[in-house]
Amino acid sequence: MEVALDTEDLAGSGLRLEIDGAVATITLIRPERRNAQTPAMWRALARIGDTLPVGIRVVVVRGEGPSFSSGIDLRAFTPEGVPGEDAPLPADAAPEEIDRTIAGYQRGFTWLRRPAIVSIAAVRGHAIGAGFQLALACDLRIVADDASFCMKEPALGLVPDLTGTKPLVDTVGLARALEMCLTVRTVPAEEARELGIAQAVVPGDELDDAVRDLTAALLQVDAGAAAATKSLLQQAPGNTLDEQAATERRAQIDRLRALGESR
């Protein structure tokens, strides 16, 4: 079913939100602009995260039409701007105001990493710049064989600032991330799979089925155990072995207590 709350507001920001049981699907609905992103879209993504119903376990992010997202709407950098939108950053703003503004945009991406949910980017066609970063904000990426990824920001004289740099380095390593970003080259689907950016590559007409199958498999696991395990895995890169072992023990104690209380 489609969520009634803020539907018109979301649509005006270029998004559609649908809820089906424990699954939320967020669709970028600007296919005429290859789902180019705007500040209004980033703020709307943050609102979805703020109001996501309790009980949602899987969030699927997809684009309507042949592209996932071509990145920021480049009209934002012209004097005319994006119709009906303010400039992404206030003119002549102090650094503190710019920092607050960007932090607000980043909130639309960071909530997709919450332990209580597993987020899946269903990527077909272009995932460029902000589109690549939105895909990287998700836990998993299932991609069509025509998908391509590119971190375009340096070509515009900018840096990626929508939380994409850490997951990219964590996934492919510093050297490969440097090469990808500073050459601004396009990474095709099969290379993305080899690098670990994509967990699976499927024919375009099988993408929706592959995402549904993955979603069904994820929902078979106990919700509490899934959230606790995701949290454990997220902490692992920053922990020593001894620290992670202790974290595992604490998590298991919590799980045993929860299981005992449920009986």
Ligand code: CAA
Contents of the next structure:
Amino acid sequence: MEVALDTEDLAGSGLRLEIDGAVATITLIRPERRNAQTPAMWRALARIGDTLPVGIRVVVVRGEGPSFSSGIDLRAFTPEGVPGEDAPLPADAAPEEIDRTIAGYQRGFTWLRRPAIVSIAAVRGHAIGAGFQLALACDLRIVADDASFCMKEPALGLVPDLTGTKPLVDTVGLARALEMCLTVRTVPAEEARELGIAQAVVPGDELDDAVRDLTAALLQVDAGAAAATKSLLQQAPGNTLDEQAATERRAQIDRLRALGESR
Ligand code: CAA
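Can you switch from the form predicted alone and show the form predicted together with the named molecule instead?
In what comes next, the whole complex appears, and the chain from above leads the way.
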């Protein structure tokens, strides 16, 4: 079994991982670049997902400094690149290699939806491009009143490819997602709450407390029931009512068995 990563494993990734009981906190620690993201950060995120200790039930993703994340480190698009980093997508790579490379980056984002955990993005300031997608990769977003969201990729001639398009459309609908992405406009905190992107907006100095309170509330519920319920809810949009009803029955049979075994 893989062991949990320690700080040394994450050196140079721009991430810090702290574990406190059933709660893991991942902090983007590049505030001088507004927590701009790099391939090393995405690979480190994937490694955290691969090695997350059993028993972690809540994962908080936050950014140090005034911005959650300003998206991809724009130096990647300059001839000099980001010091110490490979280019995110080598221009001369074959399509299969690009596909494989992006799939590796996406792994840093997809694990945040796994049923055994609830992931919370604590967003203050800007969440732009890859930063918006990282927030969307989390199950819940608790945001400061100065938070803002912008899917900037189309303005760079690119598409959002870090798993953000599905949660965005699932949350706000196709028409609103299209309008937001193709006008590349910035959505402020209050509008994000109205659209369901943010579950709560709080004053900036109350963000940490709000996330702590939510975490405490989530931990009140039985771990097995929480994971089974999350899995059930995740399947609901893709199921007909009959399919979902059957899925509920199967999940309940598993729960009753688990409860019986624990007595
Ligand atoms: N990449 C590299 N450096 C960045 C950065 C980024 N994405 N964002 C900010 N920085 C750097 C700035 O260059 C600046 O560096 P210096 O101090 O050396 O000048 C420092 O961080 C502070 O930035 P600002 O002074 O601009 O800070 P601000 O608080 O006034 O503004 C901001 C913050 C609105 C995020 C602004 O910096 C900004 O617009 N950044 C660029 C955002 C962007 O376009 N990101 C790309 C998104 S698309 C994407 O992410 C694509 C993808 O996945 C493929």
